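Just one chain follows, in the form predicted on its own, and it is written as C-alpha cells.
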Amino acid sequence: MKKKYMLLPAMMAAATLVLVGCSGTGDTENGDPATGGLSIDVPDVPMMDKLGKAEGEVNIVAWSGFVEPAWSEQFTEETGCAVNRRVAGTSDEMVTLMRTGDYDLVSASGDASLRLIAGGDVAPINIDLIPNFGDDTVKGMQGQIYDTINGKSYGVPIGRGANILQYNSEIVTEAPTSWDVVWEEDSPYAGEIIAYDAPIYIADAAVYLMTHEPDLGITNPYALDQKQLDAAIELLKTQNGIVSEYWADPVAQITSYAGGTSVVGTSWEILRKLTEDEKFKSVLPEEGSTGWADAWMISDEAKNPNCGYLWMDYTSSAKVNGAIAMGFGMAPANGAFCETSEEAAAHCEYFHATDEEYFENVWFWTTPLEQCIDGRTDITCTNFQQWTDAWLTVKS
C-alpha cells in the first residue's frame, strides 16, 4: 500500500509503499490503440450522462495536501456544496473507504485505480462533464494503462511524479548516469545506499534488469512471469547486502542523507528539495525509473455525484490543480499553470511538469495482474499477492 504526505517542513510520519505502475507514455500493448489504456473484463458500471443539481456536500477520500481550506472554501462559496474530507494513509485505506459507500470520491494513485476499477467500486469519468479536463492537461497522463480501461476513462489526472536517484555530490563526485551504483554488488558506495522498504520496489528491480539482462524478455515492469520475478528478487536480494538501510517513511529518508548514513539511492525530487542543500543532487538514469500518478474517481455509490463531477472539475483548473501541486511537491497535470507566475514556471521546470521525453522513461505505478500487462497471452504473470510474499523473502 501506498503511504503519501503533504511533503511540507510539517511532514507527517510513515508508511509502507506497495504497488505498481505503467508506462509512462501511455502502454498500448494489450489496449486500445486509439485511447491508450488497457483492455480487460470490468463490471459494466453506468456512466453519469448529465450534470443535475447540486446536492450540497461532498465527501472525499484523499491523500494529505490534496483537499485544503484555500481552495475547497471558494469551491463551497461557488458550488454551494460543502467538502467533508477524510485523509488516508495508504492506498488499501483507500480501497477499505470506498467500497463503504460513504464516500463520493478518492484521489487514487495506481496501486489502487485498477482494484477499483475491476472491483466495480469506481464510475467511468464523462469527461464532456468537466470542461476543465481538456486539451491543457499534459499529454503524459491522458488514456493511460492505470485510469483507461477498455477505452473509458476512470481517473481524473491530479499530478505525477518520478522516483529519481539521489546522491551526496561530495562522495559520489562523479555523476552516476546509470542504478548501477545502487544495484551492482562492487559498488564503491556499498554500505551508504538506502532503498525503498516496499513491495513496489520490485519494480525498480526490473526496470534495472531490463536493460542489463535483456534475454529475460522484460518488456513492461509491471508484468512478470514466475522466472522473471524469481530474477528480480534475487538482485533484491543482492542488493540487500549493500545497503545502509530502508525507507519507507520520508522524514527518515532526508534525515539518512543529512546525516550521512546514506549518499545514494532512490528519491523523490520534492525530498531532495526539503534537504535544502545543494550538494544533494539527482538523476533520472539511463535505464529509466518507476513513478507515480494521481487521479480523482468517482464512486459507483455516489450518492453526490453532481457535487463529485463540480469537484473534479474545479480542481482541474489550472489555477486550483497548480496549487495541489505545489503543496504536495508534485508535477501539476494541468499544464496551463505553468505560465501562470513565474514561481509557477519554476516549479513546472523542477518538476518536469510538461516535459514528456522526462516522463517517456518514467513506468508509474498500477497493480500487477495475473493477465499481463505487456501483451503477452501464452503465460501467467505474476500478481500483486505474489510480489507481496516474495518481498517479504528479500530481507528475512
Second form
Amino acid sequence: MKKKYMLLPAMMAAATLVLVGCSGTGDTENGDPATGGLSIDVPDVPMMDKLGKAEGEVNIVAWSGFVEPAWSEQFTEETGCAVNRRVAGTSDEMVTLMRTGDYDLVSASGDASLRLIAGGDVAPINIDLIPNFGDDTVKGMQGQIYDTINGKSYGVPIGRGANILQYNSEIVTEAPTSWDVVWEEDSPYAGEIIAYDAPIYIADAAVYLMTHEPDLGITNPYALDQKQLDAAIELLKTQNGIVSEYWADPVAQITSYAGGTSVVGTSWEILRKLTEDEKFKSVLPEEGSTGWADAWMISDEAKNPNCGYLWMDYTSSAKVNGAIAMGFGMAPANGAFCETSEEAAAHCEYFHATDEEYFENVWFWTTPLEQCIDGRTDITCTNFQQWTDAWLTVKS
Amino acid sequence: MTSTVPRVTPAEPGRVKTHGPGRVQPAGRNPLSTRLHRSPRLRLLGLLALPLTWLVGVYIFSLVMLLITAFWRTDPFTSKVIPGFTFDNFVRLVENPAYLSTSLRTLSIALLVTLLSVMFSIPLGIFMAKVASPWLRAFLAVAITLPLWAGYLVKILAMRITFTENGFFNSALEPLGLSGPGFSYTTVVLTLTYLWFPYMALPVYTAVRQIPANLFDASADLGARSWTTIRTVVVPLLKPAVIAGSIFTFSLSLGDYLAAKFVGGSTQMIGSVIASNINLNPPIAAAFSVVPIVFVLVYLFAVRKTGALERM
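Now that we've seen the form predicted on its own, could you pull up the form predicted in complex with the partner chain?
Following is the full complex, with the preceding chain placed first.
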C-alpha cells in the first residue's frame, strides 16, 4: 500500500502516462482493497480528448453546500458558463437524477459512483484537461476503487470524511476506544445507542467483525460473501435490540443527541460540531470505520461537457476546493489549501485532511458488487440489492 | 367523490355566458348553449370531462403505472429498472419474512390508531353536542381543528420534541417516578392518533348533533338511564360517522412513514420500507405498495358488508 502511494503521484505528474500507469497498477495491485485498480466489465464510454468552446451553462446535481454562489458566481464571470444547481439528498437520488440525462455533472459519493460507472451513465475523465487535479490532491483520494475502474479515472475528488463514534461525555464518562459500546448486547448504554439508517450501514457491522470475528475472513467490508453478510446482519439484529433510534436525517440525529435520547453512536464530524456543545466528543475507534469520499463525475451524455470540465478544474483549485470543504465540513481533496491560511490549516487539522494514517483505517463507501472487490475469485459476493433486501430484516 | 361534480356545474354555463364582454345574448341564440341544450350526451361530457380527466388521467393512470412496475425487475449491478414481466418481486415479498412482519405491524398500528380515535371521539362528541355550553362547544370545536392548521411535518417534529428523553413527557411524569415510551411503537400510535384524530372527531360530533333531541326524551321515558341510551340509541346511530372517520384514520395510518422515521425509534412500517426502496429498487417498492391497497380494499369490503356505506 505504501509503495502504491509513492507510485501514484509520480504517475499523475507524468500526465501522458496516466492511463498506462493506472492500468498497470490495476494488474499488479489486484486484490489490494483500498487502492483501486479494479477490473470489471463496464460500458465503453469515450473520453473527451480536448477542450472546446464553453457552451454557456452547466447543470450540476450536488450535495447541499457544494455549489454555492460564493464561488459559482466567479466561475460564471471567468468562463461565461452559467451554473444551474440541483441539490440531491441521497446518493440514490443522485443516481436517479443522472439517468434522466438532464445533468452534466454530479458530486457522487463512492456508493453512487460505481453504480453510475457500471450503468454507463458517466464518462471517463481526461485528467490532462484538469490541471488543478494533480500533485496537490491528497494521496488517499487518488485512484480509489470507487471511481477508478479498469485503469480509467471517472471522478475528480472533492473531499472526504469518516463516520465517527460520537458520545455524550457527561454520560459516557470513560472515553470509548472501540465500537463495542454500540454493537455488544451488554453495552452499558443499551437503549441509548443511535445507528445509521441505510443498507450501507451493513459495512459498519462488517468493519467491527473484521477485528472481532477474524474467522469470518472479512478483508473488505464492501466485499461480503453470503456467509459474511449473514453474520453482519446477525450483528445488526443484536444491535436493533439496544438502539434508541436510527438516523438518516442529520437534524434528527442532532436532536437525538441533544434531547438525551441517544448518548453514543455513529456520526459525522460536522454533525458533532453542529451540536455546539462541548460535552459531545468524537473518536475514530481502534477497529477503524466507514467513511465517504465525494468526486465530480461527468455524464456520458453531457450537453455541456466543456463547461463541465471547466467547473471540475475550477473547483479543484486550492481556494475553491477549500471553500467547499469548509462550507460542508469535510477534509478537502486539495492538500495545498491547508497552507493558504491559518484558518485553513486549522480546518485541515480538525478534519485530518492530509493525515493518511487517520484515513488508512477508514473504508470509504463503495457499492457492493457480485465480483468481490477484495480480490477473491473463488466466490460470489453479495450485491447492493441483496444488501438492501437484507437490511429490511434487521428492523423487522 | 361525487362532490366534485356539482362543483364543476356552475362553472360550465358561466363560461358559455361570458362570450363577449357586455354583450349578453339570449340563451336561445347562443349557438353553444343551443347545441348543449339539444344534446344531453354532450352536456354530460362537458360536465364530467374535467373530473374524469383528473380521475382517470392522473389518479388511475399513475396507480396502474405503479402496479405495472411491480412486474419489472432491477439490474442488481447498476440498479437500473428493466421492463419485463416477472413475479419475482411478489415471491420476494412472501419469502422474506421481514415484509410480512412489517405488514402486520403496520396493520396493527392502523387498527390501534382507529380504535383510539373512536374511543376518544364518541364521549367527546356526546359531551360537545349534548352537554357543553355553546361557548365551551365552540371552544372545543376550535381546539379539535386547530392542529389541522399546522403543517404535518411540524406536528410530527412537535411530537418528537415532546417524547424525547429530556422532553416534556418525561419531565411531566418524573414526579410520579415514571418515564415515557421514548421513541417506539407506542409513540408512533400516539402520534398518528394525534395527527388523524380530527378526521374522526368531526364526523362523530356532527352525527351526535344531528340525533333528534326527542330520541333522548323517548329513551328516558322508556326508563333507560344515560348509559343505556348511549349504548342502544346513540352508538348505533353513530355507526356511519365512525366508519367514515375510520376510513381516514385507517388508510392514512397505513401509508404513513414519517411518524415511524421521526418518533418510531426502530419501528419499521410499510411506508418506511417503500421509501427506502423507491430509488434503490422501484419494482419491489411497487410490489409492496400492493399490500396497503389490499388492506384498504378488504377493509372497505368488510365495511360494505355491514351496510354502513349506503347510509353515509
